[in-house]
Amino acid sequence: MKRALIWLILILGTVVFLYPFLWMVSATFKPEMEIPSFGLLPSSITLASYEQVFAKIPILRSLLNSLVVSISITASVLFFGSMVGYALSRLRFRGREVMVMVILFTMMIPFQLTMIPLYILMVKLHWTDTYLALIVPGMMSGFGILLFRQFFKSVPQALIDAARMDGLSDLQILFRIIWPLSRPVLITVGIITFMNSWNDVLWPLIVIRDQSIMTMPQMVTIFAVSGMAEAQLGVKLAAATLLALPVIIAYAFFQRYFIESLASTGLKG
C-alpha cells in the first residue's frame, strides 16, 4: 500500500506538471472555437495556427538567429569557463580565493543594474543590431565557472601530476585529460547556458531593432503583444510551442548527464 501510494502521488504530480504543456500543444491543432475547452483531443485536427505563424512572421529566420546566438554563447562558456574553472581548482596563485569571491559577488548583482551601462557600451562600440551585441555579453558565466571548479576538484591530483610528467601543458591537460572525464558537467553547463540564452528576451529587445537579426523569443514576444496575432489564441500558442521545442529536445537527449552532474557536483563544498 505504501508503494502504491507513492506511485499515485508521483503520477498525480506528473499530470499536474505535464497537463498545461500537453494542453498547449493540443490547442495548436484545434479549431479556434474549441481552444477554451479543457479537453486534450480536438474534434478535428488543423494546422491553420502554424500556417498563420509561418505566414505572418519570419519564424525560421528567427530560429536560425537563436541557434547561432545560443550555440555560440554555449561553446564560449564551455571553452573559457572550463579554463577559468581549471585555473581556480588546480593552479596555485596569489588571489585565487579572492577571485572566487569576486565571481560569487558578480552572480548576486541583478542584470537590471548593469543593463544600462552595458547598452551604452554596445552603442559606443557600434554593436547594436549585430550578433556581437547578443553573443559577447554572454560569453562568460560565473555559474559555469564555479560548477567547473567544483567538478575539477574531484579529479585525482595523481592523474594531473602524471600528465605533467609526460610533458603536457595545462591546456593540454585540460582538453586532453580532464574534458573526456567531465562529460556530465560539460553537458550540464551546456544545457543551462543554452536554455538561458535561448529564453532571453529583455536584452535582445534592447539592442536589436532589425527584424532579420531578431531571436526567436524576441520575435514571438513581439508577435504576441503587438497585435500581429490578431487576438487568436491558437496562433500565439503555436508560436510558443515552436519556441519551446528546441530546448525540450535538447533536454530530452541529455537529461541523464544533467542529473548525474548535479548529483556529483552540487552536494560538495
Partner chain sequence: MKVERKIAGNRSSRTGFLLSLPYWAWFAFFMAWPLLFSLVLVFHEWDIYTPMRWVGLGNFVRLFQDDLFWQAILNTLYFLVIHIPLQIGLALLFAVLLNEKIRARGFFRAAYFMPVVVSGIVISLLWQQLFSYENGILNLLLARAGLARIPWLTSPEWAMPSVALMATWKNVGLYIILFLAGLQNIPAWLYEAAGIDGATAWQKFRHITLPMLNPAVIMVLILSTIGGFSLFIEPYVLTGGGPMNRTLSAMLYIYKQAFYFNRMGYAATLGFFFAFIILAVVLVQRKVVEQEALE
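How about the form predicted in complex with the partner chain, since we already have the form predicted on its own?
Coming up is the bare chain, nothing alongside it.
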C-alpha cells in the first residue's frame, strides 16, 4: 500500500517534469491550430515551424557562435584554472594565502555589482559585437580554481616528487601526471563551465547587437521577444527546441555526470 503510494507520487512527478518537454517537441511538428491541446500526436506532421525558424534567423550561425564561445571558455577555464589550482595546492610562493582569500572574495560578489562597469570596459576596449566580449571575461573561474586546488591536494606528494626526480617541469607535472588522475574534477568543472556559458543570455544581450555574432540563446530570445516570430507558437517552440536539443542530448548520455557535477557544487546552470 505504502509502496504503491510512493510509486504513484513518483510517477506523477515524472509526468509533471517530463511531459512539458515531450509536449513542446511534439508541438513543433503540429500544425499551428492544433498546438493548444494536450495530445502528443498531431493529425499530420509538418516541418513548417522549423522551416520558418531557419528562414527567419541565422540559427545555425548562432549555434556555431555558441559553440566557439562555450568551447573557448571551457578550454580556458580548465587550462588556466588547473594551472592556478596547481600553484595554489602544490607550490609555495608569496601571496598564496592572499590569493585564496581574493578568490573567495570575488566569488561572493554578485554580478549585479560588476555588470555595468564590465559593459563599459567592453565598450572602451571596442570589444562589443566581437567574440572577445563573450569569451575573455569568462576565461577564468574562481570556483573552478578552488575545485582544482581541492582535488590536487589529494594527489600523493610521492608521485610529484618522483616526476621531479625525472626532471619534469611543473607544467609537465600538471598536464602529464596530474591531469590524467583528475578526470572527475575536470569533468565537473568542464560541465558546469560549459553549461553556464551555453545557457547564459544576459551578458550576450548586453554586449552583442550584431546578429552575426549572437549566441544561440540570445538569438532565440530576441526572436521570441522582438516580434520576429509574429506571435506564432509553433515557431517559437521550434526555436526553443533547437536550443534545448544539444543540452538534452548531452544530458541523455552523461546524465550521471551532470547530476553529480551540479549537485556536488550546488551551482545552477
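Superpose the two forms; the largest set of C-alphas matching within 1.5 Å is the rigid core. Fair warning: this is a prediction, and the values are worked out from it, not measured in the lab. Residue numbers count along the first chain shown, from 1.
**Q** Superpose the two forms on the rigid core, then give the C-alpha shift of residue 9 between these two forms in Å.
**A** Residue shift at the C-alpha: 4.7 Å.
**Q** Rigid-core fit: what Cα movement does residue 251 have between these two forms, in Å to one decimal?
**A** Core-aligned C-alpha shift comes out at 2.8 Å.
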